[in-house]
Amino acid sequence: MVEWSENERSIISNIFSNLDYNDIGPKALVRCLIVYPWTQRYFTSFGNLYNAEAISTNPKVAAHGIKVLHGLDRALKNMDNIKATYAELSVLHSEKLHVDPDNFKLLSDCLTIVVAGKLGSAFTPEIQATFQKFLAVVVSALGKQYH
């Protein structure tokens, strides 16, 4: 079990209340499909993936990233529980989707480059630290079912 303080709990809520889920949502996941290209490979039904370009400007993609940030919003809601939150989500990439766990991490480290190119020098160290466990243990949920 993670241990929250008040302040970890108040920067991970700030963050999430102030992003743009339809600008970081999207940018996220392209940044992953394009700089990890191997990921693409669990997309196949999203279309032409084929450049930059084409990821960039994919609907599928784009709507797919939106979904991903919003999936957060149920850790979010439910932080003293995340295992729990997410075994069935946990169930599904791993039993029937068969996704590589390590792209839940590639996945989050984009999230954390978008996330802080946003927030720019608001992005504190504590900040990223906050951020980045808050990360790690839906990571950790998510791959759940893999161990």
Contents of the next structure:
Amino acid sequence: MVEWSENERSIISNIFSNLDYNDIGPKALVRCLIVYPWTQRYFTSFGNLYNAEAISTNPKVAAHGIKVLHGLDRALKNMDNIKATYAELSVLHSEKLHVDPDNFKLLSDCLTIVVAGKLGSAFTPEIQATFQKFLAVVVSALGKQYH
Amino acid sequence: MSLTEKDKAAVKALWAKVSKVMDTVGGEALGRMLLVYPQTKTYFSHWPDLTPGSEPVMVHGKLILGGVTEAVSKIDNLRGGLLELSELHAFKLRVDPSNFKMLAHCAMVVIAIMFPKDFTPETHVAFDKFLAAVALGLSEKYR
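Mind giving me the form predicted in complex with its partner chain, seeing as the form predicted on its own was just shown?
Full assembly next; the chain just shown is listed first.
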């Protein structure tokens, strides 16, 4: 089981309670689709993804970015049992969505960079380490039910 | 995933800004890497202090970023231009290539913090490609 110190819990809680999901969610997914274009393979129904401009202004991408970011809420509420909490979502991503789990890390790296850009120097090395630990645990849990 | 002319232009434009604060960026990136990816500390067991902001970290970070500046100047032939550095990494330092990605990520986090308006998704993809190409150039002599 993953251990969280009081400090780490407080850091994660603070990041998310001050997060503008409607801003950060879209920015993270947009960045992922631009920086790692092969991830666009999962969004063929989203319409125009032909270039960075199209991706950045695509309303379906924006809506989905918000949805995905809110997906992290369950980890926030169940930090001591993230693996079990994401079992259902893991099955969904494996059996229905057929997402290569390597992609989860790509999105989480983009999210880290977007949050860094938003928080600026407040995104200290310690806060970055805790945030990435949190994301790594979620990413691992999402890949757990693949077989 | 080779660098297009557009990528090279984006990298050079970004680096023109970054190089003005290069010393800080290097040290910051290295410090973050050691904290966020603790396994990377194994390469620096001979240092007295591995905490972000410490002297050995800042000095070494500056050295590494100097290498990146050299790579930017040789962007049209990274494989050839980085041969000497590759020999250093292959035969003396023997850094596992997976670590280059971790340092690259931390460098980009620092750049995103310091230049949020410049580090757009388009600049990000160009710079990510560039750092991947540098890593490849550095691993050229490994085997």
